[in-house]
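A single chain comes next, written as C-alpha cells; it is the form predicted on its own.
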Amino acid sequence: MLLQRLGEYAERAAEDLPAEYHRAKVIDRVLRLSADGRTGELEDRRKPAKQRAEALVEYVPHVQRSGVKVPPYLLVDTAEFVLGVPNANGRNGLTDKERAEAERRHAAYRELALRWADSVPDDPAATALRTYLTAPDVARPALDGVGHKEMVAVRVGTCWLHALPSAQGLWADVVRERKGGKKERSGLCLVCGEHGALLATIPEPVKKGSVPTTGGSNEGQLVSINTAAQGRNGIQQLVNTPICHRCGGRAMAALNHLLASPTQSRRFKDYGTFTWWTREAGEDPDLTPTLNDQPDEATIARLIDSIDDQPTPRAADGVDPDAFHGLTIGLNNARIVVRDWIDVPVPEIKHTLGLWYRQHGVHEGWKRRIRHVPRWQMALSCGRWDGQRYVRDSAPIGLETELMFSALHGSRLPARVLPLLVQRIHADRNIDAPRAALIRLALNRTDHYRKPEMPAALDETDNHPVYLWGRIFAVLEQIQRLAVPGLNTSLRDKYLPTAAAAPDPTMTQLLKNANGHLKRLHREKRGAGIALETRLNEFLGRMPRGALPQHLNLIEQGDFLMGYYHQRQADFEAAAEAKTSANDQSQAPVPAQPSA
C-alpha cells in the first residue's frame, strides 16, 4: 500500500522529480572540456561551510553501491573515479594498494563513460569526451590539491553531459543491470500488479540526513532483506517480495522528494521524520500549516468547525474527494523503520486535527483568549524548567513524534505523559499554558473520565471536590500574596506537591494558616479581605464534608491542577478587565463646567 501510494505520487509529480536514479548533489569541481576534447580544465566550485547555499547543486546519477569493488556512476563521480586521484589520507602515506584502487576505479569510470559515448556516435559532446579519454596527447589539468572525495562533473562548453537524455537513459539501463541480480528475473510486481523485470534490491536508499537519529544520520533502505533470518525460507534479497524496476525506482524517488520538501515533511530531533501528501495535486491551505505545527487562529477555527460538518451526499455514498497519506519513519543502522502509516480521506484527518485543538486549548486570563499550543512546545514543557525557560534538550526523546501520532489518529496520549508532567510540576512548581494544555488533553482523552470534556476555561458549575480543591488552593495563594507581599517562598512553592498528592491533611493545615492572613487583610486591605474570604467560604460550602480523599491518583491530580490553573486565569482576566476599565475612565473626556 505504501509503495503504491508513493508510486501514484511519483506519477502525479513527475515534472518535479529528478530523472530516474538521479539525486541532487553538491559539485565541488567541474571538468571543462574544449569542443574538440583536446584540452581539459578543472574549475574549483567549492564553497566554505558558511556559504553552502551558494554551492553548485546538480541532479546527477546515483544508486546505492557497496562492496569491495565499488562500481562508478555515469559521468559524475568522485575525483578518485573521474580523475584517478588516490586516497592519500592514510597514516602511512600513499600505498601501492591505494594507487591500484584509484587506477581500477578510474578505469571502470572510463569504461562506463565510453559506453555512453559509443552509444551516441553523432553527439559532438560525446565525441569530445571520447577524444579526451582515449587520445594520448590531450592537455589534462593538474591535480594538485584535489581531494579524492570531491565530486566532479563534466561539461563540454555549456553542456552538462549528465543532463543529456541519452546519458540519463543509459544510466537507467545500467542501474537495472546492477539491481536486477546475477540472474535476471521477471514476474508479477507486488506494487503495480503488472508483469515486468524484477529488482533484486531496492536501487536507491533514503538520502543521508533525511531521517535524524540519536546515533547520527545515514542512508537507509526502505525494503532490505540481506540476511537469511529476514527472508521467508531463509531467502535473501527481494525474491519473495517482487517489485519491478519501475515501481522500486519511482517509489524511492518520490519518498526522497517528499523528505526534502520544506512544506511536506517535518523532522523530529533525534527521532525520525514525518512526511505527508494528498492524492490530489496542490497543497491544502489548512493541512500544510497545521502539520508543520504553525497554524494561525483562523486555520484552527476552521478545523474545529469541521468537526460538526455534515457529510455531503457524495461523501455519504462513500466517494471521498481526496485522500491523505502520512508516513512517519525512523532509522536503525542502515534500515528505515516505518513508525506510522496513515491513509484516510482528507475530511477525516481534518476532523481528527480539529478535535486535537478543541481538546487542548486553554484560557489565558491576561490576554483574554483561548490559546492553542504547538506540539513541539507541548513536548518541551515535559522538560525541566529553570525559572525562566525550559532547559534545552531536557524534553523526553521521541515525545513530539508520539504527540503527532495521537493528533493524527485521535488516540490517547502516550502513557508516560501525565506521570511525567505531574512529576515535573511537583519539582519546579511551574504550570503554564503548554503544561495546562497537555494536562487538559490527557484528561479529555482518558477513558471513562468523570465528565464529557474538561473545558478550556473555568467551569463555575463543576462541584467535583478535587477540582474545587484546586480552585481553593489558588484562593489561599492569593490571600497569602496580598497579606504578605514580597515573600521569597510562596504557598505554591512550599505546598503544591503535597496539596496535589495528599489534599485532605494539607487543606486542614493551609486553612488554619489562612486565618492569620485574612485577619491581616481585614486590617490593612479590608475590601480585598472580605472578597477573598467570601469566595473561600463559597467554595468550602460547595464541597461536601469528608469528600476530599486522603490521596489523589494521577487523573485526580490532573483535575486539581486544572482547577488551580483555571481559577488563576479567571483572576487574571478579572484584573485585566479592571485595569482596562480604569484606563478607559481616566481617558474619558472631562465634561465642561457649566457657566455661572
Contents of the next structure:
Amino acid sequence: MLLQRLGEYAERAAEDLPAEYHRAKVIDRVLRLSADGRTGELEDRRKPAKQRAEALVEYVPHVQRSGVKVPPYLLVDTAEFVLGVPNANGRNGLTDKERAEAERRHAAYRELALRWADSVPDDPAATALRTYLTAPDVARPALDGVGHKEMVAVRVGTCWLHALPSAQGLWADVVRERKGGKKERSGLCLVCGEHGALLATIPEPVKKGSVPTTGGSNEGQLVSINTAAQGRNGIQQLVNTPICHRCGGRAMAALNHLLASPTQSRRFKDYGTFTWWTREAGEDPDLTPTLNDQPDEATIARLIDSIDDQPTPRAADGVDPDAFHGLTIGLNNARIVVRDWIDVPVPEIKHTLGLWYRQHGVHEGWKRRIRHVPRWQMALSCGRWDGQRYVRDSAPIGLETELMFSALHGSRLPARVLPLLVQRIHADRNIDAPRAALIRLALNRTDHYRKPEMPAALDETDNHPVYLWGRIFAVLEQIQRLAVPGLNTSLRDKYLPTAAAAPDPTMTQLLKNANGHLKRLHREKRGAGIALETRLNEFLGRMPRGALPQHLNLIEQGDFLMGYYHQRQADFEAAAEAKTSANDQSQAPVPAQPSA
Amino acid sequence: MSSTTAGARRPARGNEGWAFPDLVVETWGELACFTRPELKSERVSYPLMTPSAADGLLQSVFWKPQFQYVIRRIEVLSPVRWARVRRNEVASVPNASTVAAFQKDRRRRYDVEADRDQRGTTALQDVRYRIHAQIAVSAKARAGGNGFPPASEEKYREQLRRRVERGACFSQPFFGCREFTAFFGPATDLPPQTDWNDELGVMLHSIAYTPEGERYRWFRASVRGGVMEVEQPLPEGAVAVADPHWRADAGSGSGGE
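With the form predicted on its own done, generate the form predicted in complex with its partner chain in the same format.
In what comes next, the whole complex appears, and the chain from above leads the way.
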C-alpha cells in the first residue's frame, strides 16, 4: 500500500527526484582543486542566518549513519572528514582522543574518495583528486577558523565532483553495501513482489524538520525495527520485512520529496504532517488549494456540485484512471508514525470534500452569503475567546488534524468537539461563524440526527421546540437591546448557559422580564415593539405547552445554538436589506413636480 | 480410505477439488490490528483480516495435530473504520539468557519504567468477517496406526461446527493483538461490503515452522466486492528466511539503525 504508492510516485516523478541516496544540503566551504590537483584553495561560502536564501545548496550524498565509527560520505562531508579538522568544542578543549578521531575520519574519507578516483582512471577530475590526496608536495589550504561541522564540497575547475554520474553510481553501491547487512540476502520484496537483494535497514530517514513535533524535531525512520519487542521473535532489523534496495530507496526519496513540497504537504504544529499525491501527473486545480485549506468560493462550489456527479462507467467498474493518496505522519522520537492513510479514486475524494463544505457552510446575514470556514479556523474556534480574538495556543492539540481526517474520510467529528465547543460558548458567550459551522457539521455528522440535515440558514419550517427556543432567545435578546439603549450586559451574557442547561424555567423567567421591555418599546418605539411581540407570540404559539425538555443534552444544545444563530443572521440580513433599500431610495432621482 | 481433500484430479469435481463445502465461521470484535510487516514498530493494520490471522482464530476454537486449516475466502461484513491508540509498552522481550540471569541472581529486579517504549497503533474498529475454510487432514492421520483408527475429515468438520455453535474455544480468539478480543459464531446472512474493491499488494499468507526457522509465505491480495479470495501463496523460492543470526539473544550486537 503505502510503500508501493510511494514507489509508483518515485517512478513518475523520477526527473524531479535527486540521485539515489542524495539530499539537498547547504555547502559552507568549497575545496577548489587546480586541474592538476597540485594546489587546493578553500572558498568560504557561508552566509549569515538572515541571508539563508542566498546560501549554496547542492544535492550531495547522504544516508543515515550512526555508531562509534561513523562512516564517511563520498566526496562531500563535514570538515572533520574532508579536511581532518578536529572537534575543538568539547568540555576539555582539544584532546588527543578528538585528534585521533579526526584523523580516523579523514583517513576513511580519503579511502572512499580514492576508491571512486581509482574506479574512473581516465577522468581528469578524478586524477586531480587522487593527486591532491596522495602526493606529498601538494599546496593545501590553511584551516584557521574552519569549524569541524562545516560542510565541504570539492570542485575541480567548474566541475562538482559529487555531481559526476560515476560518483553517484559508486555512492549508491556503497550505500547498498552498508545497508545490505552483514550477510547478503535476496528474496521476494513485499513492496514490488519481485526477487531482489534485500535491505537490512532502510538507508534514508525522513528529513529532520519535515515532521514537526513537541520537543523539537528529529530524523525519523518509517520502517524500523530496532528493539527486540518490535520484531517477530525478538528479531531486529528488516529480517521479517523483506524490502529490496530499489523499493526502500525509492519510497523514502519520494516521501522526502513530497514532504519538502510546499503545495503537496501541510504541517500541523506539534502534531505531524499531511502529504498527498495522485497517481497521474499534474496538479488538480481543485484539490491542491482545498487540501492546503485555502480554497476560494468557486472551488468550493465546484466541489459541492461534484456531489451530484454520476460516476463514469469506468469508475463504476472500479477501473478509475486516477487515484488520490493521502498520508498523515507524526514523529515518535526517531520513528515515523503513520496516523492516517487514504487511497481512493480522485472523484471519490472530491465528493467527500464537497460533502464537508456542504455540511458546514453557515449563513452570514450582513454579507448575505453562505460562508465556508477553513479547518484551522474551526480548530482555533475551540480555543478561548478573550473578547477580541481567540487566544493563541488555547485550541486543543491535534484537533485540526482530526478535523482533516474527518474531511478526508467523510466520517464523524471527534467526540470531544461538541462538548468542548459548548463548554467554551457557555464560558465566553461567543457564537460566530466558525463555531456555528462546527456545530452544524457536528450535528450533520451525528448518527440518527432528528432530520436529514441542519440547513445553513434559518429553517422557517422547523418546529422542533429546542430549535424554536433558540429563535425565541434571539428575539428576547433583541427586545431587550431595543428597549434598553447602551446596554452593558445583554441577555446572552447573563442567561445563555442557563438557557441551554435548563430551558424551561429560564424561558418562564425571561418571558416575564420581556413584558417590561415590551411595555417600554410600545411607549417609545411602537412599530418595533409590535413587530417583535407578534414574532414572539408566533414562536410561542408554534411550541406546544410543556414541549421544552427540562434539560438539554449535547445534541439539543447544538440545536438551540443553531436556532439562536440562524435567527440572528436572518435579522441581520433583513436589516442589511432594509439599509440597502433605504440607500437606493435616497439615491433615486426625485420625480419632477407637476407644473401648476 | 480415499482422500477427501483436493488432489491433482479433483478440480474436475468443482469447488476447486474440495469434497465438502467450505466451513463458514463468522467473527467480530471492537478492535483489530493485523499488523503489516513493514509498519510494525508503530503498528499499522492491513485493512482486513489476513489468512494467517483467520487460521490462528480457527485454531483457538478447535485444533488437532492431525489436520490443518486452508483459508479459502474472507468476507468483510462491516465498513473499514480506523482507530488510533498509543500505549506504553516495553522495548525488550525475555529470552533464555535473561531468565537464567534472573535465576542466578535473586536480588536482580526488572524495572519496567527504565525499559519503556511508547508505540502507536493504527487499528481497525468494529470489524466483522466471515471466514470460509477447509480442513486438510494429513496423510499420516488418514492412514491411522499406532493404535489410532484412520482419521476422517468429516469428524473434524463436525467437531468444529459443534464448537462454533456452542461458542467453545481452547483460548479466547483475538484480532492480531491479545487485547483485541474476537467473538465468533455461526454464519449469518449479513451481506459483504460490496462497494469495496481494492488491490492490497503482497500480503502474508501463512507461516511455516521448519527446523531451519520460520518461513513466510506471501500472496497477492485483492478485494472484490468486499470479498478477498485467498489464492495460493507465491512460489517456495519467494520467501524470506529469518536467519537465527539476527535473533536478539544470539549476541548479534547493536542491530540498531
